[in-house]
Each structure stands twice: as C-alpha cells, then as structure tokens.
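Let's start with one chain on its own, the form predicted on its own, as structure tokens.
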Amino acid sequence: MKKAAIEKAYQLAKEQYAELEVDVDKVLSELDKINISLHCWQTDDVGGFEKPGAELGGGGIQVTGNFPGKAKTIEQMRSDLDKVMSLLPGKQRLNLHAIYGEFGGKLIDRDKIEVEHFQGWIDWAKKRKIGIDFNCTCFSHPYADDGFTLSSKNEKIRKFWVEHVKRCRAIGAEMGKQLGTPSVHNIWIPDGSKDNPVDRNGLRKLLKKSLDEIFAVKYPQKYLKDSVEAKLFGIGSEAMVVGSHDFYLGYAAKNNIMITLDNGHFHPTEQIGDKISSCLQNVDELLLHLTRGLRWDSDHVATFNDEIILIAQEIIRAKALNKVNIGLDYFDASLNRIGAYVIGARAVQMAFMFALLEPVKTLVKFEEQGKNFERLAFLELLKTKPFGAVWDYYCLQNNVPVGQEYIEDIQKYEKEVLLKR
C-alpha cells in the first residue's frame, strides 16, 4: 500500500472519530503503551530444550499438527522470535518456560536448574531492550505422569516440584532485576483427575501448602510479579482440576497476587470479560493468557474476535491498562508458526485499539441516563467506522508491513529459512 493513501484514509479517519469526540492521534499514543508478552512456546510445539529432540509428553495439554521448521535449537528459536518482532507495531516481551534454559548438552533436573541456565536469554532480551516473563515447567516429566505435581500425595514429587517453582521464581526475579522490569513469573499446573475423585479437599489442601511453602520467599515487585492460573479441564483431567478458578481466585486474592485469566480454560460459553472486573475489585493485577478455544482448550491461534474484542473493551472501559499483564498462550501446530504469532499478536493489538476508540464518557452517560437505544445505536456505529484505516497508519508508523504485506514477508522466510531445516 502507498504512503500517501494510508495517510490520506488516516486523516478521513480521524474526522469521523473525532465527530464522536475520540482523538484518534491520543488513542496511538496509547496503544503504544501496551505490551504484549510472546509466548516461546509456539515456535517449537511446547518441546524446549532439556534434551534433543524434546517432545511435549503429557499434563493435560496437546499440540496438533505438524507444518515444517518448528525451532529445533536456541538459535532458531531467537531467529523466529526477531522475525516476527520484525512484523509486529508496538512493544513486545518474551514469555519463557522453564525447559527453554541453556543447559549445554546436560540433562539438568528441573529442581537443580540455575540463572546461569537462563543468562543467554537475559543478555538477549537485554540487547533488544525488552523484558522476560517466566513460567515453572510443571509437566513433560516422569514426576508429573500420574497428573499430580504440587497437589501430589507422594511427598516427594510434591517437594520436588515446590523446589522446582521456587527456583523458577528466583531465576525470574534476576531476570526482572537485570532487565529493568519486573518478570512475571506464571505458576500452571496441569493437577487433576480423568474420574470423580473422592478426596478433593485433601487434594487442595495440599496445593495450599506447596504455593504456602514456594511464597514464603518474598521478592521485591520491582523485580518479580507472582501469578496462579486456573483451568476449568483438560486432557486427563476432565473430571475436577485441582487448581480450579475458584480455588485460585481465593489464594490469590487473600495473599495479594494476581490472578491468570486465559480465555481458553473456562467453559465455552464463559467470557473472561466479565471477570476483569470483578477480579480487579480483589486483587492488583492481572495476568491475560489469550488464545481461542475450541470445543476444549485448543489453543487455537487468537483471533479479531467479540471475545477477545471484550476483554480490550472490559480493560479500556476501566481504565485499567496499567493493572494488566497481557500475554498469548496458543501452540498450533497446523500452520505456519511465525505466520500464528503474527496473526495472533496483531489481533490482540488491534482488538485493543478498537477499544480505545469508543467514546467510552459519552457510552457511560447514556447508560447512566437511562439512554439504552442510544447506547446501543453507538456501539453499532462504531462498527462501521474505518479503524482498519487507523490500524494501517500505526503500522506504517512503527515501520512495520501494512495490509496483506506481512504474508508475502513470511512466505519468503518460510522458503529461505524454515523448510531448509
């Protein structure tokens, strides 16, 4: 697309907007400041780097499809995360598991593993100025088999894994220290059971215990932000999750952590939307894993959807950007994976913009006077304005590919650097 046209459909733009009183230049000011956490683990199907040749095995969770050049190394892995960095306005962290470290050939256990396993990253991350969110590998072990990690009835797996979690959180305290800003460190476990169990109160009271014995080393929130994310089921567990919503919703709000809220853990029909409110009203901060789900947690590639739509407008409307961490949480498999992070990203991102562009005063004080018809004529209004022009024109500011560009972009990276590996 040509310059002139993209800032000539910009201005047209920016005057239907403003006629509903929305400064279009003020809302790319803030856009800008949204940051969105990438998800390593698309790159290579959730296998890391423990071992060569590492698979994903177990936990509740399953990648599907096989489209060739998923990451094999490191040094592809950080090759596909910079290419698609390269196509994404705006600013970006990475989100990194724990299998991911640089263990130089060694099996290193989960509950022995280091800093030093991670400096590569650091100094990586650092070159790039952004920041690293971490996350406790509590599954694709011998120890996770039986689907009980933290909430395990055998003493020492249990141990084991509250070793494993703490270590993490002290690795992403270090990276939030010598990166300037503050890790997230993601605690997920896939803990559950396929049939009816009958001792669910022993199960988490257990998980009560471990996430008790892992928080009593504090950290300051400068360097390390804690979470706990829920599932409603998964692969396995289809019966009761030990770490269900409420369970952790309650934890995390008696003791002042935040609480993950990933769009594909809940019921289909239940939006994460709703809940940003109410979560907000007991706790902090959010953490957001956004992805769509299908039928189950499927971890399909995010979309310009209504739900993820909500869940922007739900944050917007409370003006509550600077109390969410936002981050993607999808593995597909089935199609180009630098082409799904890009998808994705750019969904997230420009769901985020179409919120910041309503006249949320003028939206709130129809509500407030009764003005339903009103309300409702606007927001179908706003489904006709040309965001799409205000989308290209960020793009074209952050010099990234504008339109369909980015297609032909990863082709060309597909046929020169993907398939030859």
Ligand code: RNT
Second form
Amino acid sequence: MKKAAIEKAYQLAKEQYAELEVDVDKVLSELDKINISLHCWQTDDVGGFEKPGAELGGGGIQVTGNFPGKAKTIEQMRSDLDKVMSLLPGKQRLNLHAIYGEFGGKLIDRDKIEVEHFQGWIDWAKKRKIGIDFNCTCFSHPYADDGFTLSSKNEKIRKFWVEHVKRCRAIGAEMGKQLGTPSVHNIWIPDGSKDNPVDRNGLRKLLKKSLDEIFAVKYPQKYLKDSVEAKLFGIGSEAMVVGSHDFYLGYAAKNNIMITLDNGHFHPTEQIGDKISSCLQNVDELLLHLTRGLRWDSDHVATFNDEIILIAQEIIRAKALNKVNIGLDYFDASLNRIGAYVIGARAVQMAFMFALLEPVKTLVKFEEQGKNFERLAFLELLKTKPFGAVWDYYCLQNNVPVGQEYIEDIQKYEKEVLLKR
Ligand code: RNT
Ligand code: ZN
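I have the form predicted on its own already, so could you send the form predicted in complex with the named molecule?
Time for the whole complex; same chain goes first.
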C-alpha cells in the first residue's frame, strides 16, 4: 500500500471519528500501552526442549495438524519469535513455559530446574528490551499421567509438583528482577477426573494445601506477580476439574493474587468480557489467555470476533488497562505457525483499537438516560466506521507491514526458513 494513500485514509477516518468526539491520535498513543505477551508454545506445538522431539503429552489439551516448519531448537524458536515481533506494531513480552529451558542436552527433571537454564532467555529478552512471563509446566510428564499433580493423593507426586512450582516462581522472580519488569507467573494444572469423583472436597483441599505451601514464599511484586488459571473441563477431565473457576476466584481474592481468564475455559455461552469487571471488584489484577474455542477449549487462533472485542471493550470501558495483563494461548499446527501467531496477536491489538475508538462517554450517557435505542444505534454505527484505516496507519507508524503485506512476508519466511527445517 502506498504511504500517501494510508495517510489520506487516516485523515478522513480521523474526521469521521472526531464527529463522534473520539480523538484518534490519542487512541494511537493509548494503543502503545497495550503489551501482549507472546506464548512461545505456538511455534512448536507445546513440545518444549526437555528432550529431542518432545511432544505435548496429556493434560487434556491437544494440538492437531502437521504443517511443516515447527521450531525444533531454541535457535529456531528465537528466530520465529523475532519474525513475529517484526510483524507486529506496538509492544510485546515473551511468555515462556518451564519446558523451554536450555538444558544442555541433559535431562533435568522439573523439580531440579534453576535460573541458569533460563539465563539465555533473560539475556535474549534484555537485548530486545522486553519482559518475560513464566509458567510452571504441570503436564507432559510421567507424574502427570494419572491426571493429578498439585492435588495428587500420592504425597511423593504432590511434593514433586509443589517443588516444581516453587522453583518456577523463583525463576520468574529472577526474570523480573533482571529485566526490570515483573514477571507474571501463571499456574495451570490439568488435575481432574473423567468420571464423577466422590471425593471432590478431598482433592480441592489438597490443591489448596499445595498452593498455600507454594505461596508461603513471598517475592516483591516488582519482580513477580502470581496468577492461577481455572478451567471447566478438558479431555479426560470431563466430569470435574479440581481447579475450577469458583475454586481459584475465591483463592485469588483471599490471598491477593491474580486470576487468569482463558476464554476457552468456560461454557461456550459464557462471556469472558462480562467477567472482567466482576473479578476486578475483588482481585486487583487479571491475566488473560486469549484464544478461540470452537465447541470446546480447542485453542484455535484468536480472531477479531465478538468475544475478543467484548473483552477489549470491557477493559477499556472500565479503564482497567493497567490491571490487565494480556496473553495469548492457542496452538494450531494445521497452518503456518508464524502466520497463526501474527493473525491472533494482530486480532487482539485490533480489538483493543476498536474498543479505544468507542465514544464511551456518549454511550454511558445514553444508558443513564434510558436511551436504549440511541445506545444500540451508536454501537451498530461504530461497526461501519473506518477503523481499518486507523489500523493501517498504526502499522505504518510502527514500521511494520501494512494490510496484506504481512502475508507475503510470512510466505517468504515459510519458503526460506520454515520449509528448510
Ligand atoms: C490449558 C491452559 C494452559 C495451557 C498453557 C500451555 O487448558 O489454557 O494455559 O494452554 O499453559
Ligand atoms: Zn490458558
């Protein structure tokens, strides 16, 4: 696209939004505050580097597809992440899982990992001036095979996972310290049962006990921020998930930690957007795992859809940007993984831009005056406003490909890099 045409379209868009009392230049500077945490696991189908050819194993999550070009080494993953970041406007962070350490070809079990295994990543992030978020990996391991980790009734197994998560928090805190921006550490465990359990209470007591042991170690908030991620069900945990939303929401509120909202983890008719302002009344901060669930927690690539737009709108309308940490969480191996990555990240950025372009004051005024027709009409009107022109200009301003140019860029990377792996 020609620069002059993009600029012209932007000027016209600005005029249209000004009629609605929306200041587009201000919107673009607000957009710069949106920092998306890039989930490294989209580049390698949640395999990790514990052993060569490692694959996602169990935990009720699944990757399907065999598109060529999966990252098989840390170097390949880093090259993919650089590529992704080069195609995204705005700021990003990196979201790592514990299985992505540099273990030097040795099998380091999860209860033995140390900062040194992640120093390479910290240095990598330092060079790029980005922060790192971290996750314990309580799946793809023999001790997770029977479906219980932190809620295991086998004390040896439970202790093993407590130790793992403790180490991960220590590593996260060190990442935050070295990088000068707090690392968000997220706990998701697959624990649950296929058929109706009898002792739900016993399992949840154990999970609470494990969390209490884990969080007994305190870190300054400027280094580490803790979050817990609930889920409704997974494959093999259809009847009950130990770490349900009720469980974690209560735990987070009581213990002053964050809650993670993954929009694949609820009933399909439940809206995560509606949960933002509900949770924020009693927990200070949230972490989002943005995805697109098709019929179940399928982890399809996030797109610019109603669900994601509502999430962004609710954050902006509640003026809660500084209380929400934004992460992606999907893994699709049926298409170019880098393409999938960029589509999802751009979709989320676009949703925030769309939300920022809303004349919130006017809409709230209508609402308070009981002018429901006017409110609905305005919301409909906004769907035909030229937000695409604003998006294109934002990309231009950030020196990243505009419009369909990023597709060609990824096709080139596929040919020159991915297909040669
Ligand atoms: C699983 C959770 C969890 C994982 C990642 C890999 O249902 O969403 O967040 O997807 O940690
Ligand atoms: Zn998630």
